[in-house]
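A single chain, nothing else alongside it, follows as structure tokens in the form predicted on its own.
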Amino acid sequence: MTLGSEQSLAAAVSEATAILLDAGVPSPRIDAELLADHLLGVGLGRLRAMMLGDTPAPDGYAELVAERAQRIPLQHITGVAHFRYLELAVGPGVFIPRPETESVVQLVIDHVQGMVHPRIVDLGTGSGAIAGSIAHEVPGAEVHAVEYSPFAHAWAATNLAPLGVKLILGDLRDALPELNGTFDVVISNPPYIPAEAIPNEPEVALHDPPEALYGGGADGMELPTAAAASAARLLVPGGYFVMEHAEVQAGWIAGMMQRTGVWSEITTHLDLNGKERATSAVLAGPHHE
């Protein structure tokens, strides 16, 4: 099956959305509609509409669709990743950031309401996705966001420098040792994926950068254990750390927190989808090593 130029729009993304049915791809309806949008810049409402009538099919929406067909992630075909109330750019060497990740934002936003300066760090923030989120949604925050990848520092400059976020390149194991005991919220989407589980989707085993998938270890729990631990040291007492991992780690990393002496509260919280996404707790005093 092949797009023909001369096509109309709701043709083409007719047949757009068999060619992408086919290849596999999840969500073949609103990815065909994605790509002409990229194209035509409308907007969904009025590409829709559009679609009532007998406008053509852009230019280059067939190469488009062939490359979105081989399961090249979408947002690396459209450079472009929605998240929230943000539109990031990304692409090659970035993880793409996921919608399930909104809720665990929207934790450390419920968190902060009410507080006049809260001082907040993103351990491991990628494109920029959650500590863009919050310094937008929150407007009074300090926030800081600390990325070990080149590629996705890059990006993530990108998309933080409009929104005053101060970026660092660094590693979350040992990033920031002079902010040690100031910050009232750390929030982190570290690695968590263990050695062998390879992803399902080509869009995440073959684009998805590893270093942003792997957690280290066979249970690739390493770093989000660097993560808990960073956060100790990183908030003051009675700071808020919230964590989001795979829904079966959920009980490992309660139980790796208990076990540390240094938290409280400890709070398994569900994304939309009822599963067990992310884990919060507060620094209970003082922490000494």
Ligand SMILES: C[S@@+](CC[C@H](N)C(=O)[O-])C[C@H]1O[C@@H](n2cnc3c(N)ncnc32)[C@H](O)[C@@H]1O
Contents of the next structure:
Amino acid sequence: MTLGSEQSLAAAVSEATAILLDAGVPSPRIDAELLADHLLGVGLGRLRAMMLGDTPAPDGYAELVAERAQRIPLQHITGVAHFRYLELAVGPGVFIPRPETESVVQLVIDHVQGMVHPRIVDLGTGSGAIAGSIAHEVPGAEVHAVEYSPFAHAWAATNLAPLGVKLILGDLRDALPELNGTFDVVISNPPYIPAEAIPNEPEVALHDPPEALYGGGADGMELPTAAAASAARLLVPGGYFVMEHAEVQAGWIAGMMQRTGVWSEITTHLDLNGKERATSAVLAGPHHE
Ligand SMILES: C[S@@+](CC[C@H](N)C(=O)[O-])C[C@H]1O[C@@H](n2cnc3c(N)ncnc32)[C@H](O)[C@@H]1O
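Return the form predicted in complex with the named molecule of this protein as a structure block, the form predicted on its own having already been given.
Full complex below, order starting with the chain above.
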């Protein structure tokens, strides 16, 4: 690899793109640019303008490209994940938030419009992407977040403290019993991958924590089922529950919620790619202990 400061920025980014393409990185050009921008800190627009001139490649670029070629997630290298309006600190031990979850958050933001001080809880908060976004975008909301993994909890604590979210280390199955029947909204993106469905991408299979991926049981539905049960426990009557899932799980989840008899208005929602990505429902009767 000849990448180095004796090269122009443009030549180095082209060479990095080829290296990342060869390593099977799905978006090699954009990752090559983002790694250069991580070192230069000028923004992608200015970076592209700089590549038209004879700006030299930044020191350390070859090392970052070599890490990315090992399929270490871009966000672990830069230490940052962008989610809606937030820049979240991320790294080993925490799930990197996904763009499709941004549209799940939007369902809650739309639902609470007009409510004065909505009380909202995010079950399995990971980096705090969902809870943090709601706290940032819904003035007056009281937002709680629950996370089981101490590693993820530490990242969430960093991200959520400035946003005023009340974060606890706990199990979504029995967390916050003292607040049963008090929330207007429960949102969750729980682990939901079936035990045998090991993801193909090394960034996911090797770097997202297993406890963030696998939902438990052969079909991955233990934690989603538990999240729905906890939502029924935590919500006020008439409260709103939204849960993310894989597109193939929408029918199963709607059926599971139907059978409990406590939910009405069970609705499947599409993400921006037209995939069945989330299910929402309204708690029908008095809350269940
Ligand atoms: C798919 S990740 C989602 C993270 C984050 N909400 C997001 O959307 O980016 C699932 C999260 O649930 C957490 N988790 C797993 N089991 C849990 C449990 N029993 N109680 C609470 N959190 C749990 C995982 O550690 C992980 O952070």
